[in-house]
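Take a look at this single chain in structure tokens; it is the form predicted alone.
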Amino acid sequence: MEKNKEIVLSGIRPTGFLHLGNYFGALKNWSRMQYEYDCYFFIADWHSLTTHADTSELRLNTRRLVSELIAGGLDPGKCTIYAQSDIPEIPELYLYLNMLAYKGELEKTVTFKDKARQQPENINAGLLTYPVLQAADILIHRAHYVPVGKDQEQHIEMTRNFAERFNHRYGEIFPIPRAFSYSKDLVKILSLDGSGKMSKSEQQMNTIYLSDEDALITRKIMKAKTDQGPTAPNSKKPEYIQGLFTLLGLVSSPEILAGFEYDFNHCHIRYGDMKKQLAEDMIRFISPIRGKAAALQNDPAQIDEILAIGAEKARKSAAATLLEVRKALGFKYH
């Protein structure tokens, strides 16, 4: 990696299958960033413990996630891909940052309140301090940019606060990271029934996964929610109809999209034809990604080697940061 490149970091939890929202909301941008920045992308396996205590399938899920990330465009030769749990420097920094985090601010985070509502029997300390571990993930590499969606921007703001508190109290160690996006209007990929975003683990028939077989893709799209069509020219599209047009714009040609836009605006849209076209183009888009991911999953030794190389590179960066942190704190006795 070039030494003068700014550092980018992002992670993803191994708690489900990658879907179109993950691809267009994150992976596509990551694939572009790896050529412009010094990028670290990690599997957030420690984070997954806050909501998924059963680790029996963690190794399988992690390998599958790595295979899908690479099939979707990440190049281990151009970026650092690693498992969070391979970097023991992260929990040490997490310990120090916990001393700079306050109970009140942690309890106010939107994600904590949401998760606490979803799992009232398992409001564990890890769930409460999730933003602190996330801050440790970012600050351990002294990252400058963190590509995130809108729902994570509050966590980045907290990371900035922790970094500023540390720098103010112990000396300037950390750059203050910023949320990063290639575009101000991130693509919002709705579930096929229009009831929210696509999900890695919920609403599986309304989500298109990068691992879906052709017949399943067709079935899901043909069952997507539609209506009787507009009754007045140039009507505003309902959100679930706009969701289908968004997908069409991502995987079909501009001419095809323009044709169906024209039909909608002139009140003679045939949703059956549109969905059939979308299914064909979606299969053409997903099929090569699915094939490459499957080939990698059939070679777990190759995935393990990618993770081992990534861990070595990530640990080198993490150790250098932690040495400076310990010196600043006064914990370097010899």
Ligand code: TRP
Second form
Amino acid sequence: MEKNKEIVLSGIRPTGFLHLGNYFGALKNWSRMQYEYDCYFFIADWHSLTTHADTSELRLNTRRLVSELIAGGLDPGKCTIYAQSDIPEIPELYLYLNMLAYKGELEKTVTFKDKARQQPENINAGLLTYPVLQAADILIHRAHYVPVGKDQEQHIEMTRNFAERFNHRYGEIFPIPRAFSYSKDLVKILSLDGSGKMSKSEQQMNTIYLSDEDALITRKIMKAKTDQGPTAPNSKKPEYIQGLFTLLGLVSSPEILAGFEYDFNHCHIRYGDMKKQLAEDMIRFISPIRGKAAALQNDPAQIDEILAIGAEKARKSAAATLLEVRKALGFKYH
Ligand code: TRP
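Next up, the form predicted together with tryptophan in place of the form predicted alone?
Time for the whole complex; same chain goes first.
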């Protein structure tokens, strides 16, 4: 890595299959940033324990995620890709930050309240301190920018607060990180039935995954929700129709998109034709990524080698930060 580039960091939990929302909402941004910044991208496997206590598929999921991230554009020669659990410096920083995080603010966090509602039988302390661990992930590399979606902005705000409290009390160690995205409006990839965003946790028909086979992609798109079409020229599109147009805009040519926009605005759109076109272009987009990811997954030794190299680079940076942190706190005795 070159010196003096600003530091970028982001992470993703190994709790499911990557889908179009992850690709267009995150991975595409990350892939572009790796050429401009000193980037750290990691698999948040410790975080996944807050909701997924069963670790029997963790290794498989982590390796698949690494394969998909690389197939989708990350270059291990350009950025640092690692597993969180390979960096023991993170939990030490997490411990210090925990003393600067207040129970009240943690309980008020939106993601905590959501998760507590979803798993009332398992409101564990890790869930409560999830944002503190995330802050440790970010601050351990003294990151400047954190490319994340809207749902993570509160965690970044909390990270800024913890960093400020630390700096104020013990000395200026951490830059104050900021959430980042290239465009003001992150593309929102809607579920194919128009109800909310695509979700990675469950295999389902309304989400298109980067691992979906061609026939399945076609089946999912052909089943996507549509209606009779607009009855008045230049109508506002219902959300589920807008979702299909958004996908068309991402994977089809501008001419094709313009053609269907025209048909919609003149009330003679045929959604069957539009979906056929979308399926064809989606397959052209996904199948090379799927192929590359599958090839890598069949070579776990190569994935592990990538993670080993990433861990070494990440630990170097983490250890340097932790040394400063220990000095600032006064824990450096000899
Ligand atoms: N909480 C993030 C998510 O659910 C994952 C994550 C963990 C993360 N640590 C991070 C993201 C640090 C950015 C920076 O998507």
